[in-house]
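Quick heads-up: it's one chain on its own, the form predicted on its own, in structure tokens.
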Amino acid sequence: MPFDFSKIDTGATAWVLASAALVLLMTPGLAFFYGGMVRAKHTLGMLMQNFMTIGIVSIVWVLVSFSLAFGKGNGFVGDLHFAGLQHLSEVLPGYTGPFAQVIPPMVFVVFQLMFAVITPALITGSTADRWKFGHFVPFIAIWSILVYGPVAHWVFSPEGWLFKKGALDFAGGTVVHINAGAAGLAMALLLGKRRGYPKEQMRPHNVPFVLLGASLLWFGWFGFNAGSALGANNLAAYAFVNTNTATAAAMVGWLLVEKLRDGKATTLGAASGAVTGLVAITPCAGFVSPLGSIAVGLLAGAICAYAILLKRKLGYDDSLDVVGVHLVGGIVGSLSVGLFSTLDTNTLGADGLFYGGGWKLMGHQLIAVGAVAGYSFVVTLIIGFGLKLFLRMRLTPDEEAEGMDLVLHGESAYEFGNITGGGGGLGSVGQRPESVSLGGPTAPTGVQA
């Protein structure tokens, strides 16, 4: 069916445009957040692999990824019609009716291209110090065409069958969060632990580095989540408001309890208790009223101030708690649509539980949260082991004890002095020194956070 290029409102695409703009500004916060916690010997392993997310995902959206995410095809992925982002003159599949866009195609496909670079982005926080460059190329190529897409068509495009079956995730709280949170954990389990992990003290070399991240991503979250109402409008007003809201609030709640629990609330628990409220409040956004932002991120940011401390208690290196934030928050926030969406705030939502919606939606919910985790975690340890058949995978020991930044660059962040500091997850200062653990536990007293 042609688009109707007559009926666009230009106040709409303004908007939608400009949010993508934001939004593409969240990978480099991201890539600031990541490189401030690693060791100074790793920064720009860290910025480059941010960075070279942007340059291939670009390529492999228009390519094929695109049209695997939105067109028609079934209901597990699209079809290559709109592949090279050709017959972009023609109304995207089941954008119809209640659905019915009033921004151009090609706007949309610029505006969804920055969600898909930034997910496969997320993913090198679980990773950091040890990934091989000569691996992570190929596989963010491969990890975005097999994984992001279809996922991305699972539950975005109204011809998916999780969107479908009514599941609501209305920025990507399994899209992005869940599916970057679940590959995390899977590469993190195949590259294996980090050299000198958990014994070594792996301290964040930059936080301002970690705050200015921090600070874009919160600055770039507004694309992402008012964006998303694709329209100059009430709804793109709800979700602004809430994802403001959700974040101030999972602040606070880590900060309380990282204070009662350590005795003293960190500069790194505000920087990560910000990012959780804006990871669980994603898909709420356009589905819960400001009342129900709170709510979630609080809940948002008290659980997942406990989460990142399961690496410790199961084994594995999430280098910067990308499970324990993204993963875990991703599920936090995606739950709580079941709980507060209301259809004050969305007509085209529905009631959660405690709006008189019963479980159906929480039902639904679940279900998504159960699909994209189990598909994203397999099929990622599958094309990680598939490409280890070929191509080496992680820095040798000498190698990590050098750095990612000499060895597969050529350069170094800092050429003054003797820069000493670790690198480590979303962590928190215990109340002595010795018991500082961010990025992992150094000692049985050791406090992360």
Given for the second form:
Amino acid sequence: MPFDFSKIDTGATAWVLASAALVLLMTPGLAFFYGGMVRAKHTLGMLMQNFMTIGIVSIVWVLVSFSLAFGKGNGFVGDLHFAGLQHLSEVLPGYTGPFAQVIPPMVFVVFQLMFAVITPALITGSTADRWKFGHFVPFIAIWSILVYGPVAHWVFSPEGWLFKKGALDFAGGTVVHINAGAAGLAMALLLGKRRGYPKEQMRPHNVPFVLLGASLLWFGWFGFNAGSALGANNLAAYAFVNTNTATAAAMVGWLLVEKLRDGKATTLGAASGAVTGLVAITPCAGFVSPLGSIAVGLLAGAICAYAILLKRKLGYDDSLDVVGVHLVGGIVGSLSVGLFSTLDTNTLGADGLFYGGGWKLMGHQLIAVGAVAGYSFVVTLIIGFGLKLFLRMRLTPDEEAEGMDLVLHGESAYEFGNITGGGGGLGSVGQRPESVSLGGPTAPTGVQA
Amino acid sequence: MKLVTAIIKPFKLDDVKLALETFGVHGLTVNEVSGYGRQKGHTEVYRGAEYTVDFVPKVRLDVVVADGDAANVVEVIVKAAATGQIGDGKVWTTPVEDLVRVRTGERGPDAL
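Can I get the form predicted together with the partner chain as well, since the one above is the form predicted on its own?
Following is the full complex, with the preceding chain placed first.
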């Protein structure tokens, strides 16, 4: 069916285009959120994984992933009708009747692309400091095709089986956060612990970066959630207000736990709590009331402040708490839809338990949570392990000690003009740059000490 | 000549420098150093995980003075650096055999 371009709402189109740009900014924001938490010698390694994800997924999305996510196909995966972004003068399958879009299909493509970009980028927090770039890059490309495409189809596309079942996910609690969280857990297990974890000191090297990154995420998230209304309308306004309110409440919730448990409210905790709120409100943003969003935020902040302790009890190294924040936060948010969703906010939604809707919606939400987490975990393991047969996955212990920045990228994150000129701290005193042995590409020989 | 070395709290550097200037000491070398004594380190908590930081930031200050001034310089530093709290640091002196001013080649106390 051809898309009727005369029905386009220009306000909606402008807002969704702007939202796409806002969501793009979240991935560099995430890079700094994570980059500040790692040790100084791994900073560029972390920034590069996130930034490169924009490069890889943007291309794969155009080639096939968009079509797999939003093509007709069957309930489980789309077909290749839109591969290479062809046929985009047609109505996207399922977007008819109450779901009819008032923005050009190509606008929807680029808005959804940004979600596809940040989702695999989220994984990099659990795998910090040890994943080889050469294994990471093909992993991301394949993951976008085999995991993100199908899962987005299940939940977001009106042709998907979870969408048809009645599971609600406004902006990606399952597709983005539970998906990335389960994949992060799988990759943390497959890679093993960081060298020296948990004995060695691995404090964040730049907490201001973390807060800056969290702020960029918060800013960009207005595009993520309010843009998901796909219109410049009252629903977008609700999503915007709910997003901000839940984020504020989650920060308060997390810091209350820290104050009572650890004695001090920390900057890292404020940043973490805010991100937790953003995660949890994502599936709820266009379905709950502003009062409901306070409850969602408080719950998410307090629960996740405890969930991050799980990794030490269970003994895995989810380095920057992708499981504790995104998997658990995503679950809290997705199930909160079952509790706090109300038709007063969105007539295309449903009433949750607290609004007289009974347990029916909660049942759908539980199925969506389980299906997405299970599929993502298993297929991620298969992709990671499969690639490992051809490509080395992990840095060697020596390379890990030297740091990703030098070994993988041949650079240093920080150069403060000290007397040795190498930025390498005490280890490189008296050495000229040419004599520093690098695991990766060698440093330019013209550099003066 | 004597080398007076002091390890002090970083925020006391300005007070010590001013006191030494007032006393008549015109040159000073400082370093940012890390260490611990009876104060031990401190703990920091990140996302509920406690880290013990053994080495605390301190300032190390080196100044070469004439034999007759050494005792007074030590006293000036101690007085200016003291807060009465644990972790105030230490001051010690060591004998210096020779000293040369690089620009002029002057030696010994003349080079001070």
